[in-house]
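Just one chain follows, in the form predicted on its own, and it is written as structure tokens.
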Amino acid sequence: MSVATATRTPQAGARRRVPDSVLGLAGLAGVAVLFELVPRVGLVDERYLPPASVTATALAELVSDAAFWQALTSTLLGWALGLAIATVAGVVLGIVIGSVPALRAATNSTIEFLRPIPSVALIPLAVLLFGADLRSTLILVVYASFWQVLVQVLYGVADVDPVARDTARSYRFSALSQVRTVIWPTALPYVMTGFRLAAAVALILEITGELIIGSPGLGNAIATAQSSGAVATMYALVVVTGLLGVGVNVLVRRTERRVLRWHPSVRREVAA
């Protein structure tokens, strides 16, 4: 009897095992009760830090504005085409720079050099060149997003098998052939990669150059409602950013095991 007792006693313990999202969702109420008392109990004054209830409030006020969802859509419409350019461009320069030795040694210094400059340094250009429009916060999309995919794919380049590279030589494949089928399945992993990370940067230094630019989203609404003493609908549109991020970061993760269902990590990572 103590054995049968003993072993299941572990699966008891395994069914009584509280979801993550539960654990989630609970963290999430906690942060909303721990917003909605500071300001309450006067250790943060209200005019800084709203109640939470008060800034729930402001959102529920923002769903039904118009400008709103055009600052969303606007927001939305420069992450993606950003986003989109950067992942073609570092794409196709990843492959041609990774399958030419000598290009890549002549391009390293470069990419390394150009690499490292943070693309809001590159704001006073962009405003010199178009303004406060939407071509400004492309600059920076473009540009933040644009390594992270080309620095992955060179990655899975060089990952590239020499013994399946020469072998598609030897067959005489066509230099699209050995892309399509030695270079790209071992680079697609790397692809996905740089597509997540490009997709979560490209989303910040979208709302930051509005932000900053003044150009139309949700950023220039965070600057709006800032410099006007909205700060019930400031930190609402905090929020809406946040959701966004989060949004976001699912649909990629979702992309990238759709796209990479073949591959044994993601094979594993849903056996799990």
The other form holds:
Amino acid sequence: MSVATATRTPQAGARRRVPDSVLGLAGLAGVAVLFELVPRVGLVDERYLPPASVTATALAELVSDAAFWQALTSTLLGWALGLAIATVAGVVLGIVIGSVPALRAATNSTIEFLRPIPSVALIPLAVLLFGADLRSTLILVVYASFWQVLVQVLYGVADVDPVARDTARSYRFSALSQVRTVIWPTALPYVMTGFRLAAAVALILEITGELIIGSPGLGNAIATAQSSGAVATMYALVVVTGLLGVGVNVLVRRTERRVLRWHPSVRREVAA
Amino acid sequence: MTAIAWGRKLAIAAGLPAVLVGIWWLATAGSTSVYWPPLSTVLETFAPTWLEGRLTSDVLPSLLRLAAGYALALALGTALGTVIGSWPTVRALTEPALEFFRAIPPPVLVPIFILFAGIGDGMKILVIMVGSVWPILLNTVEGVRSIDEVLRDTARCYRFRRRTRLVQLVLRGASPRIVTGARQALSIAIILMVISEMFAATNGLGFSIVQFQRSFAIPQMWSGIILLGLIGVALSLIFRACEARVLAWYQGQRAAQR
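Now that we've seen the form predicted on its own, could you pull up the form predicted in complex with its partner chain?
And the full complex, kicking off with our chain again.
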């Protein structure tokens, strides 16, 4: 590798010396400048897309607003609660269904049918049952993220080494210790993949529910800002949701690496 | 013998769904609850609700908007992804910005694009495109980047023309990842199709379902939920058929490696 770099032309060598992180920051700065200039120059109406500096000011105002923190807390709480329910249900059901072949065969078609049903189809039903309540959004979040976990767990349980399973069975491991010592370690990487996918989906549905149903949270704040014409505030809130999304991704990735640090191979991610 | 095997397969596949629908049917049979009408009533309202008129005035416009937005997202995501993935410097420059845009939950785009494009078809197509382009874009970048170096060098040694190299090496090599991205994008696109109509619209599936709910036309609302579910299932089946065609070479290769 170093040889290859050394034999490159001087320009190429010089270009590679700029670290990626610097380039990335430059890219972010470029986007900010773009969002400042496009409305200022008049390419886009300022009423529709305020310059980046105006959005930043609105963001600063938000940070000192108690209502904003309340909305952020509701969003995070709803997200975490939904994700937790979906993960626990997905893992438990996945292990039960996955370890009984008859059950796996019988439920296969049902799972394949229920999974692609868009969770937003449940919005009207949720509104009827619970109104603009936290529970309405929770249903959406749980439904959408449950399948992500369940399907991954099923893959994981199917991946268990048959010899290990038969050995555990021969030694008459109880069902519980079979799960603990044989199935769980094999399935864990898959569980984490499912958890990572579910975490992103749960955030999307949490915000969607707040936006459409009107349960408290950032999505609801965005809808309010939009309908009251507070465009800069709306953009600031959108930026916050983006940062939240990045934060969730980073957090989940770190958890994944931490939980799987014992895992011998860096497993190629199962595309789902 | 084969007939018996087929029969068993069918019984296994259809058994649980039949039982579940049966439970639903029986549980709501004599139901007088407003929110849980008998399944028979729901099914009776299905045809008059959707097949007479609404098929062309609501269902078709929704699906056309979905198709347009999704097709644009595919084209844009693959094109941009190929460009970004081919040059490491461009990738390093754009990656954090792209990660940020990808992390914005797509539904918040709806209020933004209403400002620009009103509540017409343009807004919805735009929302679907911008919302579902990110998984395709980022997966294409990854796919292009991870193309086998040896293949790349071989193509160079044989002096493939630019066009040939792009189609045969880069796009084909990246296609498993592009398809993965496209699958994630499809479910986001469906969500956005419904959401953009629920938030503000004058026609469409999402719009009709919310209208039914607000006017307490509960059996009609249920039939809409069922229709949405069927559309979701149908689209995922179509996607799987396309995937099997596009990636036939790849699945063959993987099966051979095992």
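Here, rigid core means the biggest group of C-alpha atoms that superpose within 1.5 Å across both forms. Numbering follows the first chain given and starts at 1. Note that the structure is predicted; figures quoted are calculated from it, not measured.
Has the Cα of residue 23 moved 2 Å or more between these two forms, judged after a core fit? It does shift by 2 Å or more.
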